[in-house]
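One chain comes next, on its own, written as structure tokens: the form predicted on its own.
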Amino acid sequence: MRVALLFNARPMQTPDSLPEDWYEEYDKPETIAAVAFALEGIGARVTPLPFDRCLPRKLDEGSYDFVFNIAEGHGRRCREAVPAAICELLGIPYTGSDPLTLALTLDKWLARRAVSPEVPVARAAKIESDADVPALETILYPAIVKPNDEGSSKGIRSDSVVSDAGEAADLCRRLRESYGCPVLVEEFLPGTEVTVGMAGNGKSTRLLGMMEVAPADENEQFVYSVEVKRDWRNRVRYYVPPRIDQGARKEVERLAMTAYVLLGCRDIARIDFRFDGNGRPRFLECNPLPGLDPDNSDIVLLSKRDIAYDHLVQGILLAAAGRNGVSLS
């Protein structure tokens, strides 16, 4: 089978006029290297193909049977829809899930919309202008600002979490300019951060396992920051499975199946909790295209101790195959 990587690389610079964190979501060649190996570990020919202007000529010419997608796109909060786009438009079958599963995922505040009330979420607002600040008042303090459709942690920073309304119209200011896109300001979570990896379709869809993720200094108020993440080596611990009780897990598995399933998630997906002071968990967002490095993507993390990472990568395009009907031979 001729399968087509599509992925955006992540380039050695980021340009002055951009966020520093502009290019977090992209992959390094390590990644690339690594998933390209896991496939041809089941006879796959696999291409690399980065996401660019060419790429529906690329696709088109390339006879490929199969796309592997982890692009995440060019552009703002419909970026990661468009590699899958272009599939669908070629009639090429492709891992993970469809256009509108992957756009309306990377809008936080959709994505809010779409699980609650069946999976709960904090008191939060979107602040698009200045006009939408008084929604502000309505929010419990402390609050965490972020940019509303960013992944991989871009634009969350160790002063995201603010104590009052002031502060976090400021920090939505900042954060539009910067990334030119709307702001989402939740209820700040003390609790637990656990996250949920999801993998499969329909009847077959199973945890792939659960992870908490916990600061090294367990005195500080935590926040998965850019900078946490960079550093986690020395600034986080990962527990598989989560210091928390039997109740609380079935109940995180529950309502990460229910996301799963409300926002439309295919083949895999990883799904983030956070308990709230009453030791409840709240969704706080589903990224349906997870990061696969080797060494530090957190659905690798949480779930090495079961599943090797050469049989996760297989796993999401047999996953994806069967249910296009397509035979890997």
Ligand SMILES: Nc1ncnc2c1ncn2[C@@H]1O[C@H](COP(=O)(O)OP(=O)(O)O)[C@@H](O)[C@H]1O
The other form holds:
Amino acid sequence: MRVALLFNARPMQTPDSLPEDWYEEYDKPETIAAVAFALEGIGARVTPLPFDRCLPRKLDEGSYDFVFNIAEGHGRRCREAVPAAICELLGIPYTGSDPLTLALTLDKWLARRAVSPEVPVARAAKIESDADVPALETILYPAIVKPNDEGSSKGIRSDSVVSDAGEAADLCRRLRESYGCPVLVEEFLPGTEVTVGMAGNGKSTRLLGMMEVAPADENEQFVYSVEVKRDWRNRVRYYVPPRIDQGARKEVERLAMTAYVLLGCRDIARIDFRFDGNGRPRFLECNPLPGLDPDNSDIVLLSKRDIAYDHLVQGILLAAAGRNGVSLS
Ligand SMILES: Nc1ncnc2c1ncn2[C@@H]1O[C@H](COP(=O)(O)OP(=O)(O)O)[C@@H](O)[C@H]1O
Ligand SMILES: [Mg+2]
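What's the form predicted in complex with this ligand like, now that we've got the form predicted on its own?
Now the full complex is given, and it begins with the chain already shown.
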């Protein structure tokens, strides 16, 4: 089977005009090579194709049987939907969620609205323009201020936790200017952070694993910020399974399954939760294109006790092939 591997490569340099974490969600060459190697292990003939303006033509002329999609696209909240939409245009089956789910989940505000009330979320305000600033008075502080249409902790730093509406308004203005998107101000959830891997479709949807993400220094107020993620070896401890009781684990599993279905996820996704001050889990966001870095992506870490990296990657293609009624031979 001929498989096109769609990706966005991480540039070596970020222009001074952009925030320095602008390319954080794009893949390193090592990740693209590791995914290709895993797919070749089940007989796929893999051609890596970068996401650019030539992609539709290259895909159309390449006689590919399938697309393995890890491309994040360019632009704002629809960017992740574009590579999948190109596959739809050309009628080539592809791994992962469809454009609607990819766009919906990249807009954190809309994703929260789609999953709640079945899956609880923290109270929040979306600030798109100065006219929205009064909404900052409707939530309780401390709160966290994050770009609404970003991922990989872009724009989330140690100073993203604010203690009142005035500080929130200042940070919203700065984030809107630098990231060019609305900002989500969400009540700060002080409890344990858990991320959940989900895989499969329909009746064979299953939990891949669940992992607590905790600070190496337990006295620190933890935010899995871009600086902390980059320095994960020193600043983060990962616990599989999470250090929460079995009842809480079951509840998070049920909520993750519900969110996966409500958001229309396919083949794979990683869903982040955090516990509030009363010990109740709250949905943060869903990642239907989870990072697949073999060394440090959360979905790899949370599943590696049970699933080797190559099997994890192969499982995505197998799930997508099964969904499309395509044989891998
Ligand atoms: N409401 C919140 N309360 C406490 N921490 C939060 C909250 N929202 C986000 N965070 C912290 O910021 C990190 C990144 O936020 P998240 O919403 O998952 O965005 P991203 O798409 O960038 O991963 C989370 O892993 C968590 O540590
Ligand atoms: Mg996250």
